[in-house]
Structures are given as C-alpha cells and as structure tokens.
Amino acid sequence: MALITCKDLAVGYDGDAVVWGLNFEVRAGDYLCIVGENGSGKSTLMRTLLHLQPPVSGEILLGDGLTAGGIGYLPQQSSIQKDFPASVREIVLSGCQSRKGLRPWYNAAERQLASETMEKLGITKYAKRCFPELSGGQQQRVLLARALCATGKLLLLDEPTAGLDPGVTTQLYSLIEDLNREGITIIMISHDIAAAVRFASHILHIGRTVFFGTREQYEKSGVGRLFLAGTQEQEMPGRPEE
C-alpha cells in the first residue's frame, strides 16, 4: 500500500509553482532519491510533502495510516541547529512531541524509545553533552536519532551528508541503508548522484524535465544519462583545453 501519493501535484510559494506535474507514490519499504538542478523545487516539495506549506495545485494523499506528524524529518543543518544549547537526549527525546500531543511530559514509554534510539544509532555515550560540542557526522547522527524517534515508517532527509568529510559521509549512508533494510521508508533529497543510483529503489528528478521510477529505470532513461554524465564531468579534475 501506498504511504505517500502525489496527484498532478505543484509546488512553490505564494500560488507560484516552481515545479509541476508530479505524479507519483512511494510505498513502504521503498528508498527514493529526489534529484535535480540547483533551484528545481527539491526543498520546496519536501517541505509540501510534510504539510509545512500547502501545494499550489494537485493533491497529496497518505495511506495505511501515516499521518503528517507521524513523519520523521532531517532538514539541512543550519547555523542555529549547530549551536543549539541542549543535550543530546534532551533533542533525541523532542522527536516524540507528536506522540505525547497535550501531555506537558514525556512518558516513560516515550524515554524509552529515545533511549533506543540513541542505542540504535550509537550515540547513547553523548546522551549529556551538548548539542553544539559535538562534530558534525555526531550531530547529523543525533538530528537522525530525533526524526526516528518521531516515526516508525518513513523518513524524510534533505541533504542529511551536506558538509560532511568522505568517511563520514559513507558511514551515515551505510547508516541510512541499515534503517531501510529494518523496515523504515527513505525519501532524500541528495545532490550525491553516485549515492543515489547506488542505494536508491526509486528517482524521481525534478526539473526542466520531470521523471519517476526505478533506478534501472532512470539509469536507462534520456534524463538519467545526460544528468550522471554532466555529474560525472564536474567531479572530474580539470583537463587541459584542446
């Protein structure tokens, strides 16, 4: 069954759409990679998928039960986020506010998932530290740990690797991948094209041209092959003019 279903949907900002005509559903178990220019709308249809901003036209439609606060969600890191004056547990433990509603308490079911959690991803020894002494893959670990804390079927992550050193960066994939393999369904944003075709199940490219559908499907596809190879030709080392 489908979790999220996109009906010739548009998005973008005060009745302006950036993008449009998505069609399009991820469902549960899939991994889907969002991918597209600088500017195409990646950020903007993440934060509509989430309910933060209304879409311009279309509709979106969850099922078997997600609700919009029942969605875990990782944004870009910003300067604010870095240093925000709290311990690990303490924004670890913010992820279950969805589920304590009215409640002006935590629970002890609710530390007990974020006791977990932070098990899980390998960060219970920073359980006291603050926030903002950490590096940035502990970081990106503990903001993980805080989106799963609020759901227990899909995540959504907007550049979760941006900034982060090569080692880093393969250890919070290999990560991620891990999550998925349990059961959680994954929608990220990524510029790391590489990354996408090598752990994606589905793409979905945004744009001047607009394309949904597997990774073999993509990789094969006209929009694919000109964007990974106009990838692949900026990552290469500067050659001489001819």
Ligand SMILES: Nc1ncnc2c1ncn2[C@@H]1O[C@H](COP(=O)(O)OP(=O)(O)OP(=O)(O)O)[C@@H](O)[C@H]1O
Second form
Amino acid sequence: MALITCKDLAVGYDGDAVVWGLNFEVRAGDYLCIVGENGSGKSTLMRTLLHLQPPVSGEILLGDGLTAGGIGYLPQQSSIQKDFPASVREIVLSGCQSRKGLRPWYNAAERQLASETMEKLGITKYAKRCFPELSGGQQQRVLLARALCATGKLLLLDEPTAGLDPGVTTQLYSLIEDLNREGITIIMISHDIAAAVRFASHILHIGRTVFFGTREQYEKSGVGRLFLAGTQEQEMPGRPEE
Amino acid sequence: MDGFGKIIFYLQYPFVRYALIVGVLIALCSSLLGVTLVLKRFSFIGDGLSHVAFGAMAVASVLKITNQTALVLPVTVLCAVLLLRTGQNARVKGDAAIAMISVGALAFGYLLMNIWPVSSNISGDVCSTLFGSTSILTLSARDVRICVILSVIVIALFLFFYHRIFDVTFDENFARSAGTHVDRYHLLIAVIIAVIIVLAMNLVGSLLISALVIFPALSAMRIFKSFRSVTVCSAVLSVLSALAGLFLSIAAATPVGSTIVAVDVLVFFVCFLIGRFGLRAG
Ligand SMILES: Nc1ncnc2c1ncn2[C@@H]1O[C@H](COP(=O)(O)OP(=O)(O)OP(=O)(O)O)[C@@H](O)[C@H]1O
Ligand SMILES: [Mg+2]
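Same protein, different condition: the form predicted alone was shown, now please give the form predicted together with the named molecule.
Now the complete complex, all chains and molecules, led by this one.
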C-alpha cells in the first residue's frame, strides 16, 4: 500500500477550495516534487496532508504504518518568533516530541538521534548557538534536522531552498537526495523546476490543470513542456540526466 | 537598630518567616512561564486575568468570604479558559474580549468596594488589592498552606510538561504536525497562568503581577540564549529579587510589592548592561 493516497482531494480555506481534483499516491521511496505558480495552493495542500487544516472534500489515506504525527515537516514560513531564546540542540531535540510522548524527558536514544542528525547535517558546531542568531541557510538546516528527527519515513519540505545561496542550495539538494537514497520518502515543494525534474521521481503540478505522474511523463506532457519552457530562459541551460 | 539587625530581629517572628516562604515560592512560580508570556499572545491574557482577579477579590471581600482564594481561583481559571477560547476563534475579537473583560472587572470591582465598603478606608483597601498589601506580613498558617500547595502543583506541572511547553510555544505549527495536542497545552498554560496570578496577587497586588512575571524573563534573556538557561536564570533572579525586596521593605518600611518590583527593574538594567558588555567583549 502507498504511504499517502489522495482521492479526489480538494484543499482550501473555510470550505472554499483553492485546488481540487487531486488524485495521487506517494509510495515508500518516492521523491515527489510539487510545482506550480505562486498562490496555486501548494502549501495549502501540504498543510492539509499534515492535518494542520481539514480538507474541503475528498480523502487522504495514510498507509504503510504511517501516522499523522510521524511525518517530518519543514514549513515555508516558520511560525517561530524572532527573538525566542532557543539553542540549536533544543530545537533539533524538539523534533523527537512525538517519539517522546508523555514522558517528561528525552531518553538516551532520542538524544543520540538528535546528535547524529546534527552531525549528518553538519550543524554540530552550532549546537549551543542561539537559533535566531544563525543565518538563513544555517537555520534551514536546523529545521531540516528537526524534521528528520520527527520521522524515519516521510519528509514534507516546503520550499527548503528559498533564500539560500547557490552553493548551499546544491548542498541541500544533494543532502535530500542522500536521504531519499537511504529510504526516506520526500515530498518537496519547489519553484526550482530545473532541480525538480532533475531529482524527483514524480511530479505533481498544481494550477489550472493538475498533473500527476513520473518525471518522464511530466517532461513529455503539455503542462510540463509549457512550464519547463517558461523557466528555461532564465535558468542555466538544463543539463540532461546522466 | 541598623537594617541588618532589624532583619535578624524580624526573622524571629513566624509571620516574617511565612512571608519569606510565600514570597520565594510565588517568585519562583511566576518566573517559570515568563518566556512564554513575554513572547506569546499569552501576555495579553496574563494582564487581563490579573484584572479579573482584582474583580473577584473585590467580590470576595464584599461578601466577607474568609477564604478568598476559594472564590478568586476558580473565577480566574474560568476566565482564562474563556479568553483562550474566544482568542482561538478570531484573534482580533479575542484581544477585544480580553480588554472588555479586564477593564470591566476592574470597574466592577472598584464599584462593589465603594457600594459595600468593608472598612472605612476604601481607597486603602483598593490600593492594597491593586499594589499588594502588607497582608503578606499578616498571613495565617492556612494561607501559607494554600500557597505552598498551589506552588507545588504549578512547579510540578511545569517540570512535567517542560518540553511540551517549549514545543508549543517555540513552534506551534510544527508541534501540531508532530501530533502534539497544541490546544490542550495552551489550555494548560492558561490555567497555570491563572493560578500564578492568584498566587502573586498576595505578594504584589494585581497591577504589579505582570512585572513579577515578565521582568525576570526579560533579564535572563539579555544574558542567556537557550530556553533552559533562560528559564533557570529567570527563576534564580526572581527568587533573589523577591528576597532582596522583602528584606528591603522590612528594613526600610516600604510597600512589599513595589519594592520587589523595583528590585526586579534594577536587576533588569544590570542584565541589560551585562548583555551589552558581553556582546562587545564577544
Ligand atoms: N490562511 C489563509 N486563509 C485564506 N486563504 C489563504 C490562507 N493562506 C493562503 N490562502 C490563499 O490560498 C491560496 C493558496 O495559497 P498557498 O499558500 O497554498 O500557495 P502556494 O502555492 O504555496 O504559493 P507560494 O508558491 O507563493 O508559496 C492563495 O490564493 C492564498 O491567497
Ligand atoms: Mg507556499
């Protein structure tokens, strides 16, 4: 069974759908990129998948032992307050909150997981630093570490590379690719269509026409060709996959 | 007799020792949720609730209820729950509701105290409810017991839910996505705040409660940068300031509440300077 199956899903606010007619499934090991114009409802869909808001209609089925609390989430705009005193370690550990349950403290395994994740993302050296004092890219990696601690299965990333410099962006993409190779399913929203068609196994295009399929199908489809052509002018010449 | 001798002299009396126990416990409790109150919209609720507590206190004294906490505590907790509910439905309306309830309670309380004066000195009564009274020095053993029990409950709840409180105040959306029942913990935080306000009312009065809650956290945030160190530091600062304030007020015969708050303000400036100096040094 698929991790996530959406049947005739419509998402939006207060009963008004922003996008509708979404039918897709995400299987374990997939790398799904959600693309579409600003305001097309990508973030809304992601928030609905996370049960942060109810669907307008249709249903979302979770399978393969996936629970709503077992998804790692990297929000587009975090609701974090600017001057909140929190160290990097405290934040990464808070990714273990659903593992911890009602136990009042984090156990050795959870601390270990947090340390390993920080090591993996190269943020161990900031562990004691104060989160608001880090740069945007460093903060993004901290939040990714937190998301990783929350899941061993599925990561939902909402524009993880927004505001990052090209070097860090490349780094982050290869990091996500590595995670995907290790077996973590990725759902990523991105405006970087070149990267999307390069890394993703599947594409969900949201807009006036909704498209869902593999990357190859997308590149051949009408929407895909239009959308790719629209961005290719500003992008570096798209290199074909090796 | 000099100030120090005076303190030693006063320490012989049980009511002074009671005042110290109660003062330290209240200062400790009120500092715990400081960061949450400073940074989140709970600050509004905290301020509003202190006025509600004033109104309830007025009712209790007019009704000549001896155990005032028995009335003030449930009313304040109930208002905390109500305010949080309205606040969730629509934020703007929630703020208006808080303003309405708090100012209404203030006016209503003052009105009651004037219509049915408990003593001939109305403005004295009002003043002591607003700014804290010498009642901290007239605590009975039962008052102390109630205070100790409530403080222990607050501290135990805080320790038990420490990480959860961090999770839901640091990033509400992420906490929700991780399956944490954010609304329940908001409720818990609001109830704890209500209890703290009722407790702190004895020490500094309803107008100065916010100062007792907010200053230690603000001071600690000048120096420390992680949630845990800020929490520990603000607890320590709050207790030390309360002790210093209590002793000063005994030695100099000044009002207890405002002396403690004055010490808190002073500590804040010291921390502010340390923070500045530390930044330059680093
Ligand atoms: N809280 C809200 N209440 C009502 N409508 C909203 C709310 N948030 C977003 N919308 C609307 O829903 C639509 C989709 O928003 P969404 O944030 O999902 O877009 P998006 O595809 O993520 O865009 P972007 O690429 O800019 O991130 C937009 O038209 C927006 O105006
Ligand atoms: Mg978005």
